[in-house]
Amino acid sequence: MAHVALHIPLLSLTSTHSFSTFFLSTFAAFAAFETASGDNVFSASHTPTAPVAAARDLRYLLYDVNPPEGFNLRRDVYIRMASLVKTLRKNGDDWVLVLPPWGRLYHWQSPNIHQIRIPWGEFFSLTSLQANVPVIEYEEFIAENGGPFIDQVLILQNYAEGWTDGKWEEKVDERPCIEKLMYSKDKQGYYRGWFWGYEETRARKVTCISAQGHASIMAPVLQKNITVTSVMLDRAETLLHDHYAGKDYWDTRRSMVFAKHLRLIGDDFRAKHLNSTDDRDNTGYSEDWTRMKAKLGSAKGGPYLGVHLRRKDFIWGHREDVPTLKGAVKKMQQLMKKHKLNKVFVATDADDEELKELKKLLPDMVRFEPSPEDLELFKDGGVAIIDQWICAHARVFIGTSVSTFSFRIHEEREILGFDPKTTYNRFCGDSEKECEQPTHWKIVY
């Protein structure tokens, strides 16, 4: 059982909505999703047929994270908030997730290309993640909520005493805040912080919350204790799966479809570069995630492997099961070897030294390197959706430890139907004496 001993003082707030044609036709698509068994929402003909009920008040649970963390732990991320949206729903409450704009990420490094306030849409399929929970993105919200306010940040952070007794449980308390605040009052009173670039939004209250356990504990606060509108958890990653890997782990996952844009660059340059399509690799993908399950093992990929070798903060921050590049070669050339190869595409954030070392070593090397214009236009984020897409169709596929990148790919393979031991292979140290292989985590439908 979660205890939940919140005392926070409620901020008497009433907020009216006007609701634009655009959420209102999202809400009604979802609507039609969630009562209409079999039919397609993805397709173009496709009208909602569930009748819009009279608008009752919605409220937003907005979120954010530690911004040293990365693109593909963001991702996770999410699947912690949508599960703990449903939470939330399941329970009667008109709950929407705000997706926090992407942005000043530490691999986005690209100069000259301006990389704040980028929207889901741009990496990921709107209409696939709205079928599986409500989702708008920042700028609706403000549209929708009448301005750049959030009522309340609750910034999520651990116990400062650790665990009691060296036992594990779930808790949520108010607490006081254990690190310096991001955020700063202003001389109206408002809270201005960070907020994804968006330097005119402002909070109007912070509090710091001691959180251990999984996302659903916060539903009980969110509901019980807070009767603001707009919610927003900071430092989101604190809080743990409710149902990894179980089937509503998968929904989620399966719901985060590229955008179409992404995968057809990857699909034509598989096509121009690595002899790849999906008709002869029998990895053909639905845009609809609901109705795609394809078998275990039926996926062929592509006459290539698939590489992707993280360098950089990796080098240092994991020194013992990280190869050196003659070490991470050797390893490709065996696998090319053996599974009778002759091309090998690489994924890597190996710096301009390292990247000529490499390419003396493995001249046959392939790699996806976007045009200064084309780069502009998929920014960073992209350029790294299409080489995990590249790599998610390939015969076979290696992957860094502990990499979410190469975990993403992972769990991509798994929804196209990979053998898994074409899938679930990483590099190890030179010196590595006990190299353990990624853990199958079997999709759930």
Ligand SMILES: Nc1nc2c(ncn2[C@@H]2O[C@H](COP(=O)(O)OP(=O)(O)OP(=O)(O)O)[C@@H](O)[C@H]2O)c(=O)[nH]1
Second form
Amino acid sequence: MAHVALHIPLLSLTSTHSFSTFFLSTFAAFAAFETASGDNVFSASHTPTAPVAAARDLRYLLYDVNPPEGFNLRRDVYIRMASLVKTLRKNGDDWVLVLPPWGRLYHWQSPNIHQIRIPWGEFFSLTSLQANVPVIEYEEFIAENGGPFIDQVLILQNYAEGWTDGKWEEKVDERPCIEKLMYSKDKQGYYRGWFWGYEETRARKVTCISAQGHASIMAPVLQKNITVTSVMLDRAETLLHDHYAGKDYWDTRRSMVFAKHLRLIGDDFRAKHLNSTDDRDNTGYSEDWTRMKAKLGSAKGGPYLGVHLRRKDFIWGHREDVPTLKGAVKKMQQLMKKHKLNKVFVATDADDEELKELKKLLPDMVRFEPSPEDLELFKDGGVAIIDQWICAHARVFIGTSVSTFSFRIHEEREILGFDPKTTYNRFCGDSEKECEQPTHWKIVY
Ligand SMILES: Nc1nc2c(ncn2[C@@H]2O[C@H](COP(=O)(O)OP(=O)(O)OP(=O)(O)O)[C@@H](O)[C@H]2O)c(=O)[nH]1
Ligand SMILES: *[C@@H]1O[C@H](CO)[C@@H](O)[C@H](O)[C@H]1NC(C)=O
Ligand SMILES: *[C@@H]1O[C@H](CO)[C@@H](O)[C@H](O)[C@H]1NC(C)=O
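Any chance you could show the form predicted in complex with the ligand after that form predicted alone?
So here's everything in the complex, that chain up top.
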């Protein structure tokens, strides 16, 4: 049986030093959250004679996502996994979600900076995540687990035969692996693999599971079929949202508060270059997301147009829903005129050549351009967050068609309380006929 360690992240005395100091800075709201499950304050290993009948086994859920997926889709997969962990915790054991370190992302190409094994704490507020569902960083898992061992990896895949009879149904079955295994056995019989750049990590067992359905269809499998302590779901994006844009979705999304140092840099930039402050713009923010409930339409936003202009792979495919630079600039100028804004903030992944052209077409545009030192500090992920934060505070925003980067900005603006008319806008392709605008997803509190 697993060690019955009764995981109480907040009060755990067995945690490492860094973890405890981290928790010293927790909010009161968070403490309240954890006392709800505070009946398990002692560890079986310390008090062998204590009654442990009511104890729940401590178990760890780890996950990873298909390597080519970007930062913002990965943020979406986190929501699905958090939902699964909530289901698991409702039904039995004391599951903890282990945060997959960031790194080796296709888009994070800034040269000469080290961009693997990045903990979530560099991008998000861990205390905020914790107030939604118990999470720990991977290094914390190694420490608690007694080493870089994962008991079992389940590689999620579709069904080899596709949908039978063209009918879609929820199902999950152990099946032979369809794709070539990304794990290989070492001399000791352990499985080695990418494991977020932690080369020393080993898995004891790797199997494939065909799954079709919502994240929580994995719950019975994890509870009944598998009894080991730590389980990793690879290709976790295979699972769908339990309930997209429902209360649980929004709870988790709201808990994904950006790390404070990144928000501060964004706020500083707004004040200095865009004459934008929370006081004047009605965008007051509570670090404790559980208290954040801005009324729809209450946020005014800073006196600038916010733009997310996704380029690179979005233009290589010659998609008809993505504009030329000329087309995009024309639209920006129209919006500025319409809303009487004389500043425009542009977040973009455009390459140097396109940037030059953009600057020629729109000489007054404002961009967040980190110094090499800042880039090294924040990394590509942090800079993307700062860009998103500044776009989220604009009086009016326009993004790029079906970009998850733009979608995350929509959600951030929804949390801040913007009128949907100022948020759910996207560029149209120059010759796109029906240019459907993004859907408004209202927060369920
Ligand atoms: N700083 C910054 N980075 C951007 C911007 N747009 C795209 N990127 C970078 O390009 C990556 C790809 O965009 P993502 O949206 O995260 O990738 P994705 O999750 O595959 O989503 P799509 O946009 O739908 O492709 C981002 O993670 C950023 O690293 C931008 O406006 N500013
Ligand atoms: C789980 O166990 C049940 C009952 O033994 C079995 O029918 C089912 O196929 C198993 N599912 C998986 C995914 O292993
Ligand atoms: C900044 O905004 C305030 C109020 O919205 C305005 O009074 C002030 O003139 C602006 N400052 C600049 C430098 O534009």
